[in-house]
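Taking the form predicted alone, here's one chain by itself in structure tokens.
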Amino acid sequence: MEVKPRSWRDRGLQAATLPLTTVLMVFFLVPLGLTAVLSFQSTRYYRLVWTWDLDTWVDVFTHVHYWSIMAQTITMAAACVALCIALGLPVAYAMAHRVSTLEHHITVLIVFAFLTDAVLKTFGWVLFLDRSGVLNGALDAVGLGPAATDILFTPSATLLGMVYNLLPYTIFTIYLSLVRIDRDLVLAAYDAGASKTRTFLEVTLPLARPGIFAGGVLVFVLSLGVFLEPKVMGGGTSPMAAELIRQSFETRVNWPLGAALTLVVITIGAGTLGLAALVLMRLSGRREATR
């Protein structure tokens, strides 16, 4: 069945998307606008004062402390993306091509990981990695001594928690891209004498690139707002943007500062999404040109 392209000026399309547009306007743009308004106010004696000035934004742009935490947040998010793709690509490939008979069982397990509360999973890692936890107990039992591993409450533990909680998003996006690859293209490469490695690198991997790219962007954007892992597994040793925003709202009772920092994080995430969309459009255009 041929799907005809439709313009955004189509009245029928506008009517069909009106409910979704209304929901986005009410639950996204309105709070975002209120946050922007709040960032131009100030606080005095822990009370909000409606002043309409740029003092909060000057504070944000002149303090290196805020930007060092933003830089650390982006670095941790980039590392999380790299690890999620490195771990998620083999799992997704195995689900799509190697263990297709167990595909549904693995899918159920991943969905179960989605549905399990992140708090439970994160505190489970604390019990596992604690000095008196399961891991050190097992290592002590084989003669490696007590507290053989001591990564809890370090940036490495924060990264481990982030990868563990966000990895299913990468696996699913890459898997959906892999199962849509025309199997005849892979078989044609084999018939042409290509090895399995060359077929994977020159046929499968380029065709799965949109899924890999989408999974990486999704994990990056979600990583910008992680709060639980730096607090519980990092022990506050690697503060990230979400914790900085929480402290601004709750501890310092400086709502304009928290609003301004929130807008900075949203801008970084929106910029990443825009850049990803631009890259995907260019990749799609290049693919159409080569057909």
The other form holds:
Amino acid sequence: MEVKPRSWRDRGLQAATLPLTTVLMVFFLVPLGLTAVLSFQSTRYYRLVWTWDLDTWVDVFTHVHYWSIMAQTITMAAACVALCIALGLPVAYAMAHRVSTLEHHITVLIVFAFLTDAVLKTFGWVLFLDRSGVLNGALDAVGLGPAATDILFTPSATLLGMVYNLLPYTIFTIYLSLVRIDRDLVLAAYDAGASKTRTFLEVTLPLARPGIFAGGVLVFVLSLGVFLEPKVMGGGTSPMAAELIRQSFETRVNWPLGAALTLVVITIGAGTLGLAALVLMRLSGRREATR
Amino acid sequence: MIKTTGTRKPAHPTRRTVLKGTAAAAATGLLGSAMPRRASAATSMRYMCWEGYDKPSIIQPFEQAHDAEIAIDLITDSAGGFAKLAAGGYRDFDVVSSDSPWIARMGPADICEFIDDAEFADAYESFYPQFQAPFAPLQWEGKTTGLPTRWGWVGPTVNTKFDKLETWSSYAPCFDPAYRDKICVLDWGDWPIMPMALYAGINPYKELDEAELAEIRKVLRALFKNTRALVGDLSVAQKGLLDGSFRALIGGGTYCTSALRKDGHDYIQSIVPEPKDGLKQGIIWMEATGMLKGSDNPELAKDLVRHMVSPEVAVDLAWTEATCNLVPNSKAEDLFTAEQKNVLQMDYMWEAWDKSQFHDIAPNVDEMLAIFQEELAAAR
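Okay, that's the form predicted alone, but what's the structure of the form predicted in complex with the partner chain?
Everything in the complex follows now, all chains and molecules, and the chain you saw is the first one.
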């Protein structure tokens, strides 16, 4: 059956997508618009004052600490992406090719860990990493002395928590791209005399790139909004963007500031997604050109 | 044009009226079927309050005595609760119990009814003299915004197994290199900021100039150098204090102490540092209960306020699952056991009172919170 390309001007298409468009308009664009409106107001003594001025935006663009927190958030998100890919790729590869008989068991275990409440897991890490926690108890028992490790309430602990909670996203996206690779291509590389390493680097890895890329983008965007890990595992002294926004809304009750900072984070996330889409289009275009 | 958020009671039917009408219609339709007792109550009320005020042993006797049903909405932070009411939510509630500066704000914000002290003379009679009418912290231009319900003090919370109390007769250890990475700051809004301002020799409850705000910035910067964690979750703070990871909790005071003491850790104490350069270093916090504007049941709302400050309820309110707190009711003191008095540090409460000033509306709270956020971001 021939599938005809359809224009967005197609009345039938417009009618078919109207319910979804309406839902998106109401539950995404309208709140986003209200957030933008809020960012042009101001507060005094915890009360919202309708002023329609640029004071909040001037505040956002002239205070270095907001941007240092944004930069720290982006750095942590990038580090989280790198670690998630570095850890997720071998796990996904093993699930797809090495322990395929245990594939379903491993999937169930990861999904189980994934579905466990993040609050519970994060507080579990506190008990594990604490100066008087399980890890230091074990290290003390083997003669390394009490409080041999002291990473709780540091940025490293925040990163650990982020990687732990977001790793399944990369594992599953990379796994899905790996299982879709045509096995004949790998066998052909072996027939041509390529070693396992070279086959992996020149056949498997390039073909798994969309999954790696998608997993990376997903983790990056989710990392921009992490809230629990910096607060609980990081000890709150190295706040990230979400905590900055929470503080602005809740502690300072400065809703216009919270709204403006929310828009900044949304812009960073949307920019990342846009950039990723552009790179993917370039890559697919280059692939088409080389065929 | 500057337009402030409207707080006037609207002339048209309130949301509560509409909801009640709908509920009444639904209830009529279900007449004859087996309805639970609460649903058949003659009157329904909504009560916004902190955890503890919702104890069944407190609420149920009132419901039974007045054939009323009380729906509870718990406050998770005072500012958030105020913001919700100020945004029009006050129309949906009858009574509110929150921190006293917020109740004090609700009168002038036209959210809360002012109450007649004479009408509550019987309630005031059972209070300690310090809380009797006219009670300044809950007054605005001579008009009373609510009645006090629970109180305590903010000072260093210390584990005396690790530190002598005398060490904390001042906030100085917060800035001592010997305490680097050993201080826990409670992430509870302005609570940790106020003691630091007092240590800097600044009264944060008056209008501050730029130089004074700069001093507060300096002292917060120094505090964060020694801060191991900024903790919002009380259990994490309490755990660290017990095992010695945190040598002192700053900004929590008795709110952090009592639950640990209740569990038998009576070596945990919250104290108040000695006055410094004539400035009291402790802060008395208080919760209060007020009646919201436009209640459909103003008399019942008054009865609920009266119920919440009665001696029997005061004892129940002081002793809750989450925290234990002092109450302003002197008649309740006779009803506490010796163990309860010990947990509440009642032998120390008037010393703490004398060395403290009252937590009130701070004119520069917005600037101080901004400074706190900036210095926290720059700390690492």
